[in-house]
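So this first bit is one chain, no partners, the form predicted on its own, shown in structure tokens.
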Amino acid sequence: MSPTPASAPAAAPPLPWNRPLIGPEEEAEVLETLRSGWLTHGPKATRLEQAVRDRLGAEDAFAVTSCTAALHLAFLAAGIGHGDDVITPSLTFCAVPNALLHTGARPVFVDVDPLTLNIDPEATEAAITGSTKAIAVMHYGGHPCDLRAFRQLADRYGLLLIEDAAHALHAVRDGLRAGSVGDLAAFSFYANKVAAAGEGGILAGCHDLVQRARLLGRHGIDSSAWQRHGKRNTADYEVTVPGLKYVMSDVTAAIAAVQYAKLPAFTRRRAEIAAAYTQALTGLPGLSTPAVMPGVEHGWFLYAVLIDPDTAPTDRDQLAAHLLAGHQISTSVHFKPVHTLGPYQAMADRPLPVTETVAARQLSLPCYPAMTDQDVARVITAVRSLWP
């Protein structure tokens, strides 16, 4: 009798570039909210705002529908509009430039530092003119930009400093937490961020500016629905400015508050994954692993490698295709430079060589708390398989 043939090993399941880690705590908070009968901006959003104020040491915080909403409100509250320039990186998502155009202001794109991929302070200073109203920095991938340098630069020229901290909810540089240095800072709870609620954002910073943003973000009404529910008649209000509707719902806040509380543990796991990648991939010809400057506690939203096609056995796009087709591992690219996108091509008024080189070489590997050690090893093995 011949032996029974061994069954073929099962194919590895697809590994997404990102997957949120949602547990029973989030489920319980959402269910409690649904059963409470109060779904819009109320006690859960208020609790989240307080948690952000406590962690950042911020004067105020406002929970809104998205990080983009927070940025739009930041620019409106700061009085940024027609005739104003705002300096910002092009190696970023389009949220900041889009919001600026909706205020009538003009984004001025400058280059990034080749190590951290953050906006460069020297390039920023060189771009300041009499029309410059603010600097909008972005903390690329969770590595904070040089917060002290930008605070000093903004103060020296009398400019507002606004932080796009979508990648950096739990990151620190030189003892300063990302989002705690700017006049205003915007955070994200989007589905793929380090604290994921599907959507949602926070605007934090100076009390007067956040209060103005809060007014603008609830139709210009002088009190919230939750305040009127508890202390005033629901029809007892005044519209003091023509505002917008940007308040975070309590359903979203129920998830976001739990995720925000888990950030220290989430960040530790992301750092473990990043350390494993760096140990295994450092030294591969033509592949650069992310730099971490001294005094930085990285948030690790992105683990971004750079592939130099002149010295590596592959290029960025070939590596991404190999990981997906051969190993069912998804990756992502961060970002297509904003100055190359349709509405902004005419605004590229200076060379951005580092930005364009990075954009052609950058690849984000999976790096998130829901990954197992086996997942991490699988990514490492798949990447290294292209290097002889």
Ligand SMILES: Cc1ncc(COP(=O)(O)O)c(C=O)c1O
The other form holds:
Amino acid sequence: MSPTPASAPAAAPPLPWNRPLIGPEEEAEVLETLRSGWLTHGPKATRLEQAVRDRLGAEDAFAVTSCTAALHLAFLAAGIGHGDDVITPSLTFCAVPNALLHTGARPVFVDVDPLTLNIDPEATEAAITGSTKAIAVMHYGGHPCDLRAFRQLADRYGLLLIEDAAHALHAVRDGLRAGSVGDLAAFSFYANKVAAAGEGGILAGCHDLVQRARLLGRHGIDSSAWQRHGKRNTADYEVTVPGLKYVMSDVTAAIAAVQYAKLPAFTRRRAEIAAAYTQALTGLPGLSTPAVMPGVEHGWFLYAVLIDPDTAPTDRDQLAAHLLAGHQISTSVHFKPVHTLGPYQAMADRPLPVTETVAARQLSLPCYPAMTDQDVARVITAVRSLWP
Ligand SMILES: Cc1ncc(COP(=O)(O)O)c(C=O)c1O
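Can you now output the form predicted in complex with the ligand? The one shown was the form predicted on its own.
Next comes the full complex, and the chain you just saw is listed first.
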């Protein structure tokens, strides 16, 4: 066998678009939970709910299996159903529209603001009709939407405000935390999110609505398993409404709680990476770096650049292919607009020009705390290499 020449350059390992940062603290919490004899929603999930409540200043919080579950419960608890319209962006993941369809309600897609890619308050107001029951906003990439404007709009028209805060577990706008302004807010602990537990979600907000969601999320049973068995009380129970099964397990909560405690430090690292990208990429013709509005503490779930194919030497898809094939760097796209997908095509009832333009230009670069400074420099060099 011929030896590898000492001078051969080592191939750079693939750099994924996202990777969770899990440490010995999460491992210890999981092990403790496994050894405790209590695996489903119990003391760990309750502690996570308390931590989220405290940081948000929310009246109540309920730990569930996913953000999608939290959204489904939010709509059910709010009494949204047949005959109701809910205004929401199309430049988002399918979770809100899917959950709405399962309640019998109809998503009404409106356009986004071209700078922040968040749902546009003026487009939202223009879409309000007598059938509108709620506005479901989303905080794109961790940049909160205009929370004050949406709260005022919802109050003026007597609508519910629901925040899909899957990207914004740790973000602030105008002194208001994302997830603290809506009647209800849903957060995600999915594997690629800013606090990652594999799966998991939190529903937070008004006590009455969260209580209703809690009931619906545990089969409609009037007490939790921990209340019935954990404290050695009676196992008697009553089913008061036909519910679903959406509670977070304590195994998941063990990871989620540690990740949640680390979130301020994680977000600082994400912000450092974002600042390095913005400094290095600003001024490249045809490439727009993410806007950050005054008064915003960005959560930096996404670092989203836009490539204008008319003025850049490349387009979005060519840049993604170049990063992958030439540099082993993975990227992602957020999002295929929902109104262009299967069941929703027939529901698109108004033009969404900003959404469609942005969706063809948007690329998410790797931006997560497990990245080293060398990883960040590698991404910058690889992106810049397409600009002569
Ligand atoms: C905007 C948005 N909402 C909701 C979800 C759903 O989150 P989960 O996977 O926790 O259900 C996602 C997931 O990526 C998302 O991006």
